[in-house]
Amino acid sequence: MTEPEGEERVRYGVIGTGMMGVEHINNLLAIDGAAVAAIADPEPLSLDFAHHAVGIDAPLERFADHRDLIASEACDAVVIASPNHTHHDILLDVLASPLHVLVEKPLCTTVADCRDVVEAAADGPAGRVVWMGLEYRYMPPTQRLMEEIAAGTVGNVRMVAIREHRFPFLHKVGNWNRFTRNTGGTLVEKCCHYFDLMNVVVGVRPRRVVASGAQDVNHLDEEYDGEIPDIIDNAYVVVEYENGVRAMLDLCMFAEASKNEQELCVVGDEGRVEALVSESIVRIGRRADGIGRTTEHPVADPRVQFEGFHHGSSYLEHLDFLAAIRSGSPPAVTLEDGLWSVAIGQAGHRSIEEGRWVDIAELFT
């Protein structure tokens, strides 16, 4: 790689070096002007994996405690990719420093904790970039879908439907992701991405949520320290927005045999646009063109230098994060965005538990 002319490298620290931490490292290694300078994780094996990703002979500082990384002055920016339930405390520690920060989804596991860190970030130094890692916004087919909506292709948006049919949750260190108390629940852990996309497409705040879901197939034969996992593996979630638009999520996590893991569809009064993410196709239909008439458009972003697990979206996200750091511009994805995506997930879980519509306002009182 060559360094951008006249610009020094931005030094990154990665806090949490499990699967997603290493994913972020691999993305950063592919970006001109970025350098991974430090890593932190209490698990020595996770540190070893991350060190090998950077290069075993590369200059790299290793820490068991994230607070030591923060104090080391080895970094200009940090990426938080630790388990969900640790985000709140780690973020508060990072936000007490001048470091730029990108935090992986979900922001926190509850609305209350999200509000804590949003408030802490507001008191930070001028020019410090605090970025919410909701990389599904950056998937090329999803970006094309949003461009079509902004261009008026569908007219006034009335309905949003998102389907994710995928494989079960992978194993994580200590199996922390098998329990709702650590993840916030499946609708927070996994689906905050989709609730964020709904919020972006609709453009106003969600008003109320109703959901039906259960743990029917996955992890029922597993046991950890005498506990059986309690994370749901399928759900339907309906979200009503303040402007009357409705959105729906169809989630199944025992559907490995699917051609498209993710499908997004937006319908307005003039047309319909859908993104088939796994196939990198956007399909467009306009009512004025007649019944059954659609066009398909393969989508790719030539800037992507590392595809990774998320179709190049993490790479594109990091390009924007780095650009914001260099320019001092505000983040394109904010902690408030993270808060509202968690709010829908938390409301969905409450709806499943209590069998009723849940007003979003309940979570803020």
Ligand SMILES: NC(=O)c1ccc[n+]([C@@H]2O[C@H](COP(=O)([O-])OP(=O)(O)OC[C@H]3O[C@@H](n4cnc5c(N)ncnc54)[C@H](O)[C@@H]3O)[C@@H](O)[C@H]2O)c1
Second form
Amino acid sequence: MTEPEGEERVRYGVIGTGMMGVEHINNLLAIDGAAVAAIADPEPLSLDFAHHAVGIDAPLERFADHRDLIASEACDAVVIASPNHTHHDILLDVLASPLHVLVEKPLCTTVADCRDVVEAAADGPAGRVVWMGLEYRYMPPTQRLMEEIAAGTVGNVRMVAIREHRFPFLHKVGNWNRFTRNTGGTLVEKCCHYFDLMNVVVGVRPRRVVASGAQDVNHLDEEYDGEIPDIIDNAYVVVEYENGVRAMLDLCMFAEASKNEQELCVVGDEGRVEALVSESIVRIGRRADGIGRTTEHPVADPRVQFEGFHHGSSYLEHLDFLAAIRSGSPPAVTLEDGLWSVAIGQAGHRSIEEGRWVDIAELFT
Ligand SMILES: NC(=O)c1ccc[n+]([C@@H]2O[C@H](COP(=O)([O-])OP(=O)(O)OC[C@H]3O[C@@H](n4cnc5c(N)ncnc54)[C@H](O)[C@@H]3O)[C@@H](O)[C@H]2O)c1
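Return one more block: the form predicted together with the named molecule, after the form predicted on its own shown previously.
After this comes the whole thing, all chains and molecules, with the earlier chain placed first.
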């Protein structure tokens, strides 16, 4: 790692050093100008996991409690990668300090908790960067899809269809992800990424949501302290936006036998663009070119130095987070973005439970 001339390295602390925390550490270690200075996690094995990633002889402060990391003054910025239900309280503690912060998705498990932290962030010191970790925006094929839409390739966007067909939820430390009370539910925990992409592509607020979903296949034979997991593993979710655009999510979490984990398709009045994430291909079809005519574009971002589990998107997200810290510029992805992605997920769960359309406004009363 080389240091940028004339600039101090930004010192990061990572709160929650399980799978995603260590993915953040590996990304930061690959970035010039970033240093991992401290870690916090109540689980000693997770601290050891992270310490090995940083290098067992590297200078690193270890804490069982995130409040001690904040007080240590060892860091300029923190990444929060602890379980979803802990984000609210940890973020409030971080926001009471001057530290820059990137919080992993979902922002919180409910709209009410998201609103709390959005409010707390509004009072922060000037130049402090508060960044919402929604790195699917940074996947190279997703970025290309958004560039094509911005360039007018498909005309006015009318429909957005996102399919995620993937493997079941992995095992997590203490099995926190097996229960909706900890995750906010699958549509919040997993699908906030896709609802965020819909929100970006459509560009106005979501108005109402209807969904059908269930836990049909996964985790039914598991038991934790006498409790069977309650997380849904498949759903269709339809979102209507204020401008009449409609979007749909097709989620299946027992479909690892598929070529692409994510397929995003946006159709406008002049054409269609799709991003196939595992293949890293963007396919474009313009109506003016005739029926069945498409062009296919392999996509890669040469800046990516670490692929990780998310096709290099976390690395690209960190480059922008670091650039914002250095320049004091506002975040490209905000806590409000996080709130609106959680809102669609929460509305989806309410729709499944109550069998009706749910107005997003209901979640704000
Ligand atoms: N952006 C993505 O694509 C993506 C992918 C995976 C996970 N995540 C998010 O990252 C977060 C962590 O998920 P994970 O997969 O790493 O889970 P994990 O179980 O592997 O790790 C979570 C870690 O947090 C620790 N922890 C628990 N309570 C804590 C607290 N109060 N303070 C500090 N640490 C605490 C646990 O001991 C564990 O080591 C979640 O919010 C999850 O939604 C995001």
